[in-house]
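For reference, the chain that follows is the form predicted alone, supplied as structure tokens.
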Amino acid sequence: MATLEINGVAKLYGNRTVLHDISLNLSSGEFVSLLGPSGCGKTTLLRIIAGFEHPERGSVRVDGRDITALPANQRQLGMVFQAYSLFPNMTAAENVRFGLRVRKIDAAEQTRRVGEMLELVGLSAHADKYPHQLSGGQQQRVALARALAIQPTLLLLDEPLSALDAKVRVQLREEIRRIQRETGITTVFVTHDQEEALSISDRVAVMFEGRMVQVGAPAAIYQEPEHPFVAQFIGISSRLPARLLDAGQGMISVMDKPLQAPRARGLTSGELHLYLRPEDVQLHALNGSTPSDAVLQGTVRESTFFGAVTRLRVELDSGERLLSDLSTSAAQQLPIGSRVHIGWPADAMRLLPAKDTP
């Protein structure tokens, strides 16, 4: 188990930045994910964390020391990419065995490991396969087996699952985490799924054209987005014009209709944004009794059956759109066309100035 400090690392393709002063620390055993959108820089700070590539300014730090010059070679890294990357001409234990013969591993501590790795992956049935024999997630256990074996200090995965079916994916996620936890190693993790993201990591790293705009435990990213990029990439949030009335004592406009926002409290801008996610929004019939927590009014415009929840959009009087999801039964109470009550709970609101929107 080892630390990583990665600290105000750069980067420049010609002139253009593509990482921007990131600074980020692991403790020893965590698991972190790096999370954005194609383009944000996320596998380039891999990169230079394996040693591929090298920042501009900034140094890349394992258990205190300095390694941003050394060569990938040195780093005692293991790294899983997208692609599997394994030889074709070599059996499943082969692959595994590859990275312990170049560096010269006793032949009888080699077999103990690639054994050891492969019953770690449950693959041990699978050793004299060839890489054209075993499915996409068996191929890419091979790949995380080879990563471990050499017993690194660090695990980079790159879009590990990005090639996998749905099913396939959620079940190596979990047992990507399950061996993580397993082997206790210091893990960096990148995609651009955000389930993913949030249902295996210790922290999660949100990256945003170049940059680290939020860094926190999963729930902790969901729940309080710090960034209007996070508060729209992570999960599903509706967005509406506020204003702020009155800082100090949490008091905001929304279409005109004053309201308590706790989370008000402190902001300076005028202008805000307000982020609601679907399972906030309750819905309630005009045609009954107007219920306390009602805020505005719309129309049901489109309804989505996802199982057990319905997600309704809604669009307001004012023209903005809402998302709800309810029960499906309580959706099906609310067929298209009706006219509703619109109403959230006062600390469900997430509020962001609005400049500050990409």
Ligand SMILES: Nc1ncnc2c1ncn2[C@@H]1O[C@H](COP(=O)(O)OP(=O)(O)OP(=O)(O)O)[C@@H](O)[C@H]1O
Given for the second form:
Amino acid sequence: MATLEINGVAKLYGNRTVLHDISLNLSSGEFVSLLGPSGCGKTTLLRIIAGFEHPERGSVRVDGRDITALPANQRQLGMVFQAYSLFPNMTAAENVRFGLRVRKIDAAEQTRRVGEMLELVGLSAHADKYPHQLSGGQQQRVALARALAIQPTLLLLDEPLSALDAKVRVQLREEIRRIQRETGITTVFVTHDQEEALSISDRVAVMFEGRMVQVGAPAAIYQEPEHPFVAQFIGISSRLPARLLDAGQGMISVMDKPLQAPRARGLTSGELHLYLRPEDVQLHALNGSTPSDAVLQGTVRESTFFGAVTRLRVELDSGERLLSDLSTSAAQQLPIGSRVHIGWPADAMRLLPAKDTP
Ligand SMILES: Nc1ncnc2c1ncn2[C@@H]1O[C@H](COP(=O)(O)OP(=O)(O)OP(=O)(O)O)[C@@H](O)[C@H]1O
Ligand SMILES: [Mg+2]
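Swap state to the form predicted in complex with the ligand from the form predicted alone:
Below is the entire complex, every chain and molecule, led by the chain shown above.
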């Protein structure tokens, strides 16, 4: 088990900066995902940790030791990549044994560890199969066993599930998490799939355009976005323009309606964006009595059935759009064209300065 400290790392390709001042610390045994869209720099950061790329600035430390200049082959790290990267002419067992042979581990110990690793990933019965005789998910399990066999100080996984179909992905990500817990190995897991990152990580590090925009526990990333990119990229949010009226009192206005918003306290920017999760937006037919949480009015324009839940798209009289997830039975009372009161709990409002919006 090891700690990992990334401090002020910057990386340029030519004159283009692809990583800006990245810092991230992992405690021993922690599982952290790097989450972000294609091209944001996840693989580049992972390759810097692995020693395949070198940063222009900053440092990488493992257990307090500066390894920034250490060649990759002296770092003792386990890696699994997106593409199946097994040696095609070796069996599963031979693949797992490979790194042990290179390191000239005692033969009996090699055999013991190969058996142990194949058992850990549930492939003892497939030890003598070649990669082409294994499914994609099984091949990635062998790759994981191979990475772990050398008893690495860190496990680095670069989208190891992205070539697999949806069902196998979910099974294998849970398996990876179980194995990571059992071995206690400090792990960096790269993905662009937010559900994957939120479901298996101790913490998620969200990257956007070469910057680390927020690092936190999955629930905090989802519930307390600190950056507009996080508010829009993680889960689904509707966005409305808002204005700060009184930061001390926690007052904002939305479509010229003054509203108490606890999270407005301490904000400084006048122009804000208000983000609302569809599960927080309540709708009530306009012909009934006015509910206490009603803020705005609008018209139901679209309805998408998801089974137990139906998502309604509502257009405000001012033209903005909001999504609302209702129980299907409630949504059936509000057919397309219905006029509705729109409301939400005060603490469901996330507010961010409008000027930072990407
Ligand atoms: N060897 C290279 N030479 C020049 N530019 C590169 C090189 N490798 C990556 N880049 C650029 O650096 C940026 C970050 O790339 P990187 O592969 O780290 O992104 P990523 O987040 O892993 O994306 P993806 O989700 O598509 O794998 C991209 O704009 C990419 O084009
Ligand atoms: Mg990548």
